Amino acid sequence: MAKPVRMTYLTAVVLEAVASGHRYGFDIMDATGIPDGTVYPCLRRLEKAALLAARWEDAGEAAAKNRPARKYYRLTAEGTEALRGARARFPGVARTFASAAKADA
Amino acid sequence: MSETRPTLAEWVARGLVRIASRLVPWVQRGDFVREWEAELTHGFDPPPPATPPGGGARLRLVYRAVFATVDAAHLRLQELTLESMFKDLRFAARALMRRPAFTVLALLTIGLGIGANTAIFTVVNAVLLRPLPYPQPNQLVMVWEQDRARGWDRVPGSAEDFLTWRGETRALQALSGGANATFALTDGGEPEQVPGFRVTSDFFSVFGVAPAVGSFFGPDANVTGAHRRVVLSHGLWQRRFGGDPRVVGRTIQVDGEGHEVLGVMPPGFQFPSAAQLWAPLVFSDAQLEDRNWHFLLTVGRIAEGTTLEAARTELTTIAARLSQEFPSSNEGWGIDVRPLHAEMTNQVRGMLLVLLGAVGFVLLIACANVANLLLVRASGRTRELSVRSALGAGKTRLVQQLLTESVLLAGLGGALGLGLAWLGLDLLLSLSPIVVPGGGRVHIDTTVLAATALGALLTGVSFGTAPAIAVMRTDLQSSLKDGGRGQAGTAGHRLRGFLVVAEMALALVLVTGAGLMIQSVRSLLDVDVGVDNENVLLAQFTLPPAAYPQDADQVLFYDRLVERARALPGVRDAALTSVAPPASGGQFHVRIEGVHDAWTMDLPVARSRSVSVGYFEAMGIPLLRGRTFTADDRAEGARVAIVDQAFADQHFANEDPIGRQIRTLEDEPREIVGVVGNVANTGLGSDAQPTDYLPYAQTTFGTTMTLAVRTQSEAGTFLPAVQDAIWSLDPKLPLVGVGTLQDRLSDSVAQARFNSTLLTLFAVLALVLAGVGIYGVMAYTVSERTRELGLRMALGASGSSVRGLVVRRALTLTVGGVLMGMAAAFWLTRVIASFLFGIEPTDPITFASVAGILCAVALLASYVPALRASRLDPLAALRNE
C-alpha cells in the first residue's frame, strides 16, 4: 500500500542516486555523501511509499562475484513521476548526478 | 561468500548487524541480515582475486555497520501501531494499579526527583538561559577597564577614557555611561530615598527600549542647566504616583530641587537591577580632568555585523594608545568587553550550576531507587512474564511492555514533580528574592515544560532499562517450570547491589557538600565583627546638599541629631558614621609623612570613615593605644585621625603610629592620635582592610551618614522613637537601611545561607532516598532467602546471627558506596571551594562524620528487615514452598 512521502532534499537526492544507477545502500551513501545513518531509513520509507521497488540479485550472478546476493532498488513508475517533481523543486540535484551517472549493469 | 578468512573488521561489522537484527521484527529479520551482510561486501569488488581493501576502507565498513541499528530501530518503530501502544499503556496502567504501595512509593520518588530538578531548572532558565528582554540582546556588552598587573579585572571607566572610546569606536554602534546614585523624593507621602542611575543620554538607545509613557532625555540633557529631568521606573511610577500618566511634565522634588518628569520606563526594565530613577549625568570638571577617577559603568551595543572579539580588539588598541599618551594615569591599563548578560549573572552563575548538579544527583538517586523497586517487582512477576512468553509473546514484546510501564510511571511522576516544583518555587522565592537580569519573573515556561518532559522520558527509560535487561537474561521457559520463583539470578542481584552502592556514593557527595556549606555559614556568623553587635539600631540618611550647602550646616545637624538620640529614654549611646559595618565604603590613597613624598598611583590605599565623637564607645570598638576623638577635635583645631590595627600593622609594623602624620583625601597632614581594633569592613569572612577614621567636624564624606543607637533592650523596638528624633530635626529626610546591626550582619550572609539551606534540603532528600533504597534491597533479600534463613535457624542458628547476616550485607554495600562517594566527593567538593569559608573542601572531620551518618542510615534501614529475618518461624519458612 502506498503512503505519501514528504519530498525533502534528502529524498530527492536518494531518488536521483537510484535513478542514475546506484542501486544499493552503501553505493548510494558513497555516491551522495549524505550522512550514513539517514540513507537506510529513507530507502525504507521510499519502498513503503512504492516509489522504489526492490529485488534480490540473482544468486548465481552473486556467487560468480564471490559474494552474497545484494538487494537492488529501482524506481517504480510512481518513483519516476516523483523524481520529476523532485527535479523541479531541487534542480541542483539532477546536475550533481548527471556527471556521475553510469550505465546500469 | 569470500573463501578467505574474515578480517577483524568484517567480523566486528557482521557482529554489529547481528546485534542490530535483534531489534527487527522477526518476519523481516532474515531479509534484514541478508541485505546488510551483502552491503558489507561493498567496495570489495571486482570479483576475485579481490584487492584486499585498505585499513581505512575496513574502518569505514565498521562505522557504517553501526547504522544498521538505526535501520533496525526504524523498522521496529514502524511495527508499533498506535493501537498496540494504547493497549500497552492500558495494560501498564492496570499493572500499576494492582500494586498501589509500589506505585505510590515510586511516584513519590520520581516526583521529588523531577520536582527538585524542575524548580532549580526554572531558576536557571530564568536567570542564565532566557535572553535579556531587549532587542538583539546578544549585542549588549559592558566595557571595563582593567589593570592586570594589580589583579583588577573589572574597573569602571573614567570620564575622559569613556569619551575617548565613544568618540573613536566603530565596532560599537552606541556606548553609554552611568553612575549609581541615590535620590531623595520628598513631595507627597513619606520622604523616601530611592536608588537610581545617572546616565549619558544614549543610555536608552543602547538598550533599545521605548518609554511606557512620555519620552527619554535628548542629547542636550547632559549639560548643566538642562539636567534637572528624571525618568521613573514603572514600579516607582505605579507605587508613588499611582500610575498617573499626567505625571509626565510635572515637576517633582528630587534631592530638594525641582525636576521635570520626562517619562516612565517600560515595565520590567532593570538596569542596574535596583534602579528606580534615571537622571542625566553631568560630568564635573574634576571628573573630566582626572583619568584616575574610575566611576562609570559602561554599557554598549555592538554594531550590526561586528563581533565581540572585534570590539575587544578595537577598544584594546584605543586603550593601548591612551596608556602611551597619558602614562601617569593610564599606564598598565587595558580594557575588556564582556557580554552584558554574563556580567549581570556572574555573581550567581557558579552557585546555580552547583545546585543544578546537586538536584541532578538527587534525580540519579531517585532513578536508581525506582530501578531497584522495578527489579524487585520484575522478579516477583517472573511467573506472569513466563506465562505470557509461553503464550507467544516475544521477549522484545515483553521488554516493550515493561518500558511502557516505566515511561508511564515517569510521566505520572513528572506531572507530580511539576506540581511539586510549582509549589516549591514559591517557597524558594520567599527564601531568597532571585534577581532575574533585565527584570521578569521566575516562572515555569515552555522551555521548563519541555525540559521536564524530556527529563521524565529519559528518567523512565533509564530506570526501565535495568528490569528490561534482567528479563532479557532470564530463561523464562525454565522459570515457568520451577514455579516462577528466584529466577532473577545473580545478575539481578549484582545489579541491585550496584545500584545501592551508587546511590550511597551519590548521597555521600551531596551530604558532604551540604555539611561543608553549613559549617561555612556557621563560621561566617561566628566571625568577630570587631564591634559589640548586641542591641544596636542603624538608620541611614542623606542630607540634601541644596538644604545643607555648607559643611558647617551638616555638622550642626549631626551634632544635634546625636544629642537628641542620646537623650531618648532607654538609649545608652548614639553616634554617627559615614559607613557602618559590614559595608566597605570607598578606598582612598594615603600618604604617610616621611615615607611617601608625592601623590602617585602606587600609594597604599585605605578605607576612610568620617565619624562622630563617641563613635568607638557607642559601637564597642576597643581602643588599643592613644585616645579616641573628643569634642576638642573641631574644624579649627589640630587635624587628627585614628587608624585601625590593620592600618598600623601595614604601615608601622615596628613603630608607634601615635604622633605620626598621614594625608588622605583632602591632602592635609593629620596626626594619628589613636589605634582601634579592626572591624569587618569588606563583608563577613574577608580580612579587615586598613581603615582610617576622621572626625566629621573636620572632614565630611558626602552627606550620607548612618546613625547608630545602642539601646538598653531589644533595639528593633526603638525604631519609631529614633525615626521621630530624626524627623523632628528634618521632616523631609528619607531613611534607608533602618534595622538592627545583627539583622544587617545576618543579611550579609543571606545568600550563603540560602545556598546551604537548599543544598541541605537536597542532601536530606538524597539521604532519605538512599535509605529507602537500601531498605528495599535488604527487605527483598530477606524475602528471597526466607527458605535459606529458615533452614539455618532450624539447624540452630541464633536470631542474632541471622540478624548479623542481613546487617553485614547492608554494611558491605554501604562501605562500598561510602568509599566510592568519598573518592568522588574529594574531587567534587573543589567545585564549591570558592563558596566555602573557614573550612577546607576536603575537611577530614566532615568527611568522617558524613561517612558515619551514611553508615548509621544504612544500619537503621537494614535493621527492620534483619529483625524480621531473625523472627522467622523456621517451620513456616520451610513449609513456604
Second form
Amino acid sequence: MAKPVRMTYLTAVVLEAVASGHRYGFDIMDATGIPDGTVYPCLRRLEKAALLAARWEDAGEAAAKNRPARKYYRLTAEGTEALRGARARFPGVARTFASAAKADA
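Since the structure above is the form predicted together with the partner chain, I would like to see how the form predicted on its own looks, so please show that one next.
Shown next is a single chain and nothing more.
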C-alpha cells in the first residue's frame, strides 16, 4: 500500500512540472528553480506514494550521449488525481507552468 503524501506547494510544483513534460531530475530543477537537495527527496516520496512511476534510461543510450543514465518520471493515475487536488489548492502553480510554456513558444 502506498504511503500518503501531504500536499504542499512544493509537491504541487513537482507534480505540475512532471505533468508539463519535465521528466527527469535536472530538467525538473531547471523548470522549477528548486535545488537538487529538495527535488530528489520529493521525487522519491512521490514515487513511494505511487503518485509517480519511474524508469531508468538504458545505460547504453546515456553513454552514447556521454552522460549518466537518467531516471524518467511520469504521473500515475493516482498522481493525476492528486494533481487535480493540488491545482485546486494552489491555482497559481498551473498558471505558472502555462505562462512558462507560452514564453518558450
